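First comes one chain, alone, set out as structure tokens in the form predicted alone.
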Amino acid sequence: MEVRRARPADRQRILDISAQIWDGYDYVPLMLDEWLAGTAGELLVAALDGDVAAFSYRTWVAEGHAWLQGIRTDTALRGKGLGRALTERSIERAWADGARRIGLSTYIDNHASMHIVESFGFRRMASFVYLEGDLPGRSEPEDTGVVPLSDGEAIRVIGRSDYLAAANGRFPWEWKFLSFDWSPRTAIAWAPYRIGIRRDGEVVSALCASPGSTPSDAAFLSFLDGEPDDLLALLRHAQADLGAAKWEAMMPKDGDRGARALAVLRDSGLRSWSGFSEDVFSYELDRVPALSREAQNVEGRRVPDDAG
């Protein structure tokens, strides 16, 4: 087995072996040229008797906390240690260009690959709900008093949440999740559209996502909590504003405890995988050994209004 850096010739390769996961709808073929071109990332693969059997992607998702994604292995050569192979380099390698924390995160039936990030030390951190589908079109946002948030008041809000302790601290967008107070100002970057509801002059209710590139694509829904009343009329007035038929959100949740977003984007329509159950794992290694997941929990120790 050789493990080694993607190649542009491996390009057909890694295709094929993108085409077995998922029913054939796997993201990796829109990531691909930039994978390879290596300008955020590192993308490798692993070789028997010199054809490509895996491959896998390590990025950052702020400064200091590498992530790794995409492992993919030939269903034809499971069990021959290529997921294991390419965890191991991925995670020397971070080490070595500087990284202090690793994460990932993988779907419930991954059992393999949760098998394999465990025996290497990570931890499960937390867990949340994938949640997709369209949302009824509106042609004019609601006036119901929802404001722009500024970074600092989105900050405030995030940090100070019942949602963000739910998700022990983890700022979700799409599949990556940052711990908020790792860099709160990276973390809000990754929703740029934020709005809220304020009251007495303090914002009491928030709803921030990340609008896809085009109106055919998906817009993701990275937080939204506050007063129940509010959540539905910050929906709709963000479906309104973004004009995204189509949504994807991650809502943590952990047994009985969740996101109360959470019944409303079901009520709203979206749909769950997994009948709302929590079925997306975020998982963390750090350099040195990190406090217990009780002690980093978010509760009781909220995010200074200055962070970041």
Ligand SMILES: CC(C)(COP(=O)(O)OP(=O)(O)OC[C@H]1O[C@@H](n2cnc3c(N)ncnc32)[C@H](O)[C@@H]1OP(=O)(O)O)[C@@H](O)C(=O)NCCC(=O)NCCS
The other form holds:
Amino acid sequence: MEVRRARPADRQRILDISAQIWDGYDYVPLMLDEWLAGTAGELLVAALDGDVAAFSYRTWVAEGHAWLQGIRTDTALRGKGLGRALTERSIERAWADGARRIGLSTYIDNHASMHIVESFGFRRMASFVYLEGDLPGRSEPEDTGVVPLSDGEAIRVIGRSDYLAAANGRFPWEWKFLSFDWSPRTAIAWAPYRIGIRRDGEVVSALCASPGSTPSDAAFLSFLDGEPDDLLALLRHAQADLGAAKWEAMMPKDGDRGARALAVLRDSGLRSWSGFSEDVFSYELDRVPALSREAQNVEGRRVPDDAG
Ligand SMILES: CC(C)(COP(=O)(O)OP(=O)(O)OC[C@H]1O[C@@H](n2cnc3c(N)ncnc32)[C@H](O)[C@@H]1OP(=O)(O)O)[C@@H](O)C(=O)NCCC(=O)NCCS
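Now that the form predicted alone has been shown, please provide the structure of the form predicted together with this ligand.
To see the whole picture, the full complex is given below, headed by that same chain.
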């Protein structure tokens, strides 16, 4: 078996492998040109006797924080160690490129994937309910005291929210997750549409979302938290502003407010694939602290201070 960087000539084979899963609804074909260009990450393939049999992609979610995604093995060639080899190589290359943390997400039924990453020491750090569907459309926002939030306000309200506590500090954007305290500014940049409701000068409820890049794309709801009566008003306002044909969301479930936000989204028409139970897991692996590697450093080479 050979693991190597993908080449343009591998394109069709990668598309064929991707077409085998999820009734052809894999997102890989939409990303493949960008992945092959390699500007924001690295696409690896595993080949058996020279034929591409599996692939996976590695990119970044924030400075020092690598992200693994899109691992696929030809259905006829599973169980031969290709997924494991790609994962191992991706981890090595992420560390070599300066990552201090590697993240990835899995859906609840990706048992092989969870088995592989757990065997490399990845830990499940947060669980979310994946939601998708339409929100009732409105042409004009209601006058409910909804105001745009500045970066600073958004960071403050998210940082101390029940939502973030229930998500164990992880902030979502589509199927990627970032520890909010790793880089709050990177996290909120994922959700440039931010609105809130202020009472007595305090933001008491907020919604953060990203519009799709084209009108037919889904808008993604990264954050919804606040007083019960405000949640629906924020959602309706967002839908009136963004006019999205479809919405997707990742919501933590714990706590009264999490449960309430989930209920509002369910009542507004969003659907879950799993009966509104937690079905998406965020996994992370942190780099071994420099100290223990220094102890192994038999050649006495200097370990950089920031290697931890
Ligand atoms: C995940 C995937 C890439 C694994 O590829 P693979 O080449 O078969 O992986 P490997 O042969 O290296 O390893 C499979 C491991 O999973 C284990 N495994 C397989 N099915 C399993 C299951 N249902 N439950 C638990 N473990 C399972 C195997 O026993 C093996 O473990 P081992 O190495 O300890 O013996 C492949 O299943 C796939 O393409 N799935 C569809 C796409 C997908 O779900 N991607 C992940 C999105 S997060």
